[in-house]
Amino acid sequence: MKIYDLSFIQAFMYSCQDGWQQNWHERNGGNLSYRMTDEEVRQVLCLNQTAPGAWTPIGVSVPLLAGQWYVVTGSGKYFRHVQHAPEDCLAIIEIDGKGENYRIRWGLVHGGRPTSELPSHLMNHEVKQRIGQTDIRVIYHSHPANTIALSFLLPPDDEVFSKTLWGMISECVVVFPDGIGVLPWMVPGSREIAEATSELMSKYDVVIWCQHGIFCAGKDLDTAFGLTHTVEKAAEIFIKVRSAGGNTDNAISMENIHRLEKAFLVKAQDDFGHRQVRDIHTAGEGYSFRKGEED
């Protein structure tokens, strides 16, 4: 048996293929991370197919993740290739005892490194554990076209995005009752966008990067994929209605949202606060972005 024959790696590969088939991962766009269970780590070690690489700085400190193992996509790797060459496109990484470095235990056999968004992924994983959501194991970043298009039509405001999408499909307030966090455009792979995203992940399971894509957190791969899918479908409906010259004023009203709350035993976010929206023209300045190594 090879490591990529293990059930959790197969599920990871399937999720990558699902995202590719949804057209959410052009070229090498997007990335995915999964926190392994202790039993899954034992399964990997029992196969005796791991050769620890050198410790490499993460770029951020995530002490709560010390000693944990993750499956991640590789920088510059294509989601459509994962199914056929997992050992080249994926990596299993181990976090050191301080949460400051990682080393590759398997994968990326032809060279390379984990996704350039690794700091964002690990900071998001850490914030979920810090606030007690220890069942969250997956962070999924993709580039769904309608969600990105929506960021051209709405201001980068949590409440506006959340209530707009809640109004498109009855399922939305059931699937993401806490709402959606939104960040104006920032440089991908930067420390700033990692910190800003993890800040919002303390409140939401969905964060939209304007003109870029979406980050979703889930307890498993299906949950994270389904969350992304629901947001994207709601955005698609909004785009289609507007493109057809329709009026979205007759979306599901907040009165009916409250009826859905009672029917499905959920509580919609009603306190979005007054988070200051960063200047979209200056956000992300001061950080370098290595050309050709994104995602």
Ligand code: 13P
The other form holds:
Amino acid sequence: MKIYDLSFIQAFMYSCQDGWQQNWHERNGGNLSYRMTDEEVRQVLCLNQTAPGAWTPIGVSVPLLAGQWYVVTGSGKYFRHVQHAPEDCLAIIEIDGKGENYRIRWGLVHGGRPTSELPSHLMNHEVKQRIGQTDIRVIYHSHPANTIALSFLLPPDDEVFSKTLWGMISECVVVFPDGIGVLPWMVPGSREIAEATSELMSKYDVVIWCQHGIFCAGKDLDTAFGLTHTVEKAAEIFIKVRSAGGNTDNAISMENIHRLEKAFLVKAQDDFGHRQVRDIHTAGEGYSFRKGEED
Ligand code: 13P
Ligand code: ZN
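Return the structure block for the form predicted together with the ligand; the form predicted alone was the one displayed.
Everything in the complex follows now, all chains and molecules, and the chain you saw is the first one.
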């Protein structure tokens, strides 16, 4: 048996294929990380196919992740190739006892390193564990076109994005009642974007990077994928309505959002903390969030 035959690696590969088929992963776009269970680490070690690489600085400090093992996509690797070449595209990494370095235990057989967004992934994992959401095992970053297009049409504001998307499809407030965090455009792979994303991940399971893509957290691969899919579908509805020359004024009202809360026993985020638009230059003419319906 090969390491990639283990069921959790197979599930990881399946998710990569799903994302590719959704057209969310042009070229090497996007990356995925999964925190392994103790039993999965044991399964891997039992197969005796791990050769520890050199300890390498993560670039950020994640002490709570000390000793944990993750499956991650490789930097520059294509999601469309994962299914056929998992040993080349993926890696299993181990975090050191201080949460400062990682080493590759399996994968990337032709060289390379884990995703350039490893700082964001690991800081997101850490913040979830710090706030007690220890069931979160997956961080998923993808480049879905409608979500990215939406960042041209709305100001980069958590409340505006959250309420706009809740208004598009009934299931949105049920699937992401905590809402969505939004960051203005920033340099990918940087420590700065990792810190800013993890700050938002302490409040949300979804963070949109304007003109770039989306990060979703989930307790398993299905949840993180489904969350991305729901946000992207709602963004697509918004774009379709606007592209058809329509307006979104008859989106689901906040009054009806409250009815959904009661029916589905969810509590929609009502404290977005800040009211200001972070970076006004991306606010396009299409923006027409209906003030007065917020409360
Ligand atoms: P990697 O190939 O390094 O994972 O980068 C892809 C990406 O989407 C960067 O944001
Ligand atoms: Zn990206």
